[in-house]
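Encoded as structure tokens, the following chain is the form predicted alone, with no partner shown.
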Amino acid sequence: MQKNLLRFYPDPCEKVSIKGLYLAHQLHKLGTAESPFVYANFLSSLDGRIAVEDAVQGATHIPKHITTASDFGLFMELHAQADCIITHGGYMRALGEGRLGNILQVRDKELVEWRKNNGLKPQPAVIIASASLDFPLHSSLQEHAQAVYIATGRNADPDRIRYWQDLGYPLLFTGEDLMVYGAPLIDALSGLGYKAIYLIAGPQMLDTVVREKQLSRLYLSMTHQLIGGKDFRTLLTGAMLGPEGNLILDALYYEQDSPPGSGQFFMQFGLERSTGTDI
């Protein structure tokens, strides 16, 4: 049975189908090579947790009880519209260790067909942001013939730089120290011709693209659950933001009883500098 959401904003309040909800945004058409459309998506609890730390393993993970099929389906609809996705070395390490699932490819047959029908390559390119350059590459990247770029700072370890260059992977130097910064990264991807850039790289990368005014749109799924805990991750990592942190609500949807015994909001925020159009 097809699931419906209740749209609270904008008016009128009505039931809408969750399937195809984000595909209808046509994000792949909103940017140009000169001015890419950069969008991010996060899942959060009501008290702002996007991940918690495992005291035994010493690694962060997303609590399974806040994840839902609805959120993952919308996540993949956003994925399907991207020319390239930005992830990070920490995710590649977790993927290699089996601590996280593989989200590097669009695997749903309908979404793969959607990409084909909309003039996109079978799979998006993958940009891996890393200060240490110490991570494994997942075999699925080669299996799906995806373009892979590695972004790092100019002062990254020269031996690790040579390691990746010897393997034939192009490096993007997008920061003056070890870290990757938002503005030079998006500028480099613009130079490569990417128009729709999907950020799935975590709070540190979100922080720099917001702070450097590169974000076009933020999607946020918020479950109506309180998690608590002392060791957790939230949306941003840096110092307090000023006006660059101001967001404008574009859409708000409500799903009842998912997660079980709770519910969740699906929210979409734009920025005054965004080049996006009405949904």
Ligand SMILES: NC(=O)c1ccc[n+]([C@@H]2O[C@H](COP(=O)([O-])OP(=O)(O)OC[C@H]3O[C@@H](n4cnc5c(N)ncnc54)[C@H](OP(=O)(O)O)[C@@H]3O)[C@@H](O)[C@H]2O)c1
Contents of the next structure:
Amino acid sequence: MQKNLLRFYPDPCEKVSIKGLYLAHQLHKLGTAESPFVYANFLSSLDGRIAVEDAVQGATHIPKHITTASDFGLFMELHAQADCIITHGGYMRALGEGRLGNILQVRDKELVEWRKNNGLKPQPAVIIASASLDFPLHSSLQEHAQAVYIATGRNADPDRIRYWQDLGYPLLFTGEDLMVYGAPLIDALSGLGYKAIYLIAGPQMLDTVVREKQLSRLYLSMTHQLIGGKDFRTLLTGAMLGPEGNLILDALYYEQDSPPGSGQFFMQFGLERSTGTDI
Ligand SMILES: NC(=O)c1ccc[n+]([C@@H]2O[C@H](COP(=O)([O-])OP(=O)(O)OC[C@H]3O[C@@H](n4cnc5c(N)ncnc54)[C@H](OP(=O)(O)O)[C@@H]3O)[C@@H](O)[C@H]2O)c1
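Could you drop in the structure for the form predicted together with the named molecule? We only have the form predicted alone so far.
Every chain and every other molecule in the complex is listed next, the one we just looked at coming first.
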């Protein structure tokens, strides 16, 4: 059965299909190599949590009851439009240990076909941001012939730097200390010719790309659930933001009874990207 959403904004309010909703945004055409289109997608609870800490394991996770097939389908439609995705060392460790599923590739046949028909490579390049440089690579990256770059800071451990260089992986030094910073990272990816960059990393990377005015669009799914939890993560990690934290609503969709007994908003916000002289 075709699932529908209600579009509340922009008006007029109307029913729209979920399937193909984000694919229609044609994100792969919105950027240029000089000025790539950088986008991110997060799922948040009504009380602002994107993950909660597991008291037993001490690690954070996204509670299963806030996730839906609709949200994941839209996440993958965004993935399908990227020529490059940004993930991080923490995800590669979780993937290696089987704690998280593999989202490094577009698997859905229709989406793979869509990439082909729209002039994109079968799979996006993968950027792994890491300060520790201590993570395993996943075999699927080689199986799908994906370009892999490792982004880190100039003061990263020299032994770890050599380790990756000896294996033939290019490193992008995009920060003065151990960390990767948004502006030099996007500048380096622009230099590599990427035009549609999808940030699938966590709050630390979102923080630096927003703070350094590198994000073009934020997709935010907000489940109408209060989830509580004493230890939790929210969208950002750093100090208070100024005007760079001001977003403009471009679209708001409502899905009723999803997850069952609740509902969710799918929101899309525009941000003003830096031209390079104003940060
Ligand atoms: N609800 C959602 O939409 C959503 C989205 C994303 C994540 N989450 C959840 O939120 C929780 C925390 O997120 P997370 O663990 O993905 O991300 P995170 O805490 O922001 O970062 C985790 C790792 O990424 C690397 N990293 C991040 N920023 C970096 C930077 N600027 N420079 C260099 N390395 C950097 C570091 O790896 P190294 O240790 O290798 O240096 C770091 O340990 C998790 O439970 C996750 O599942 C939820």
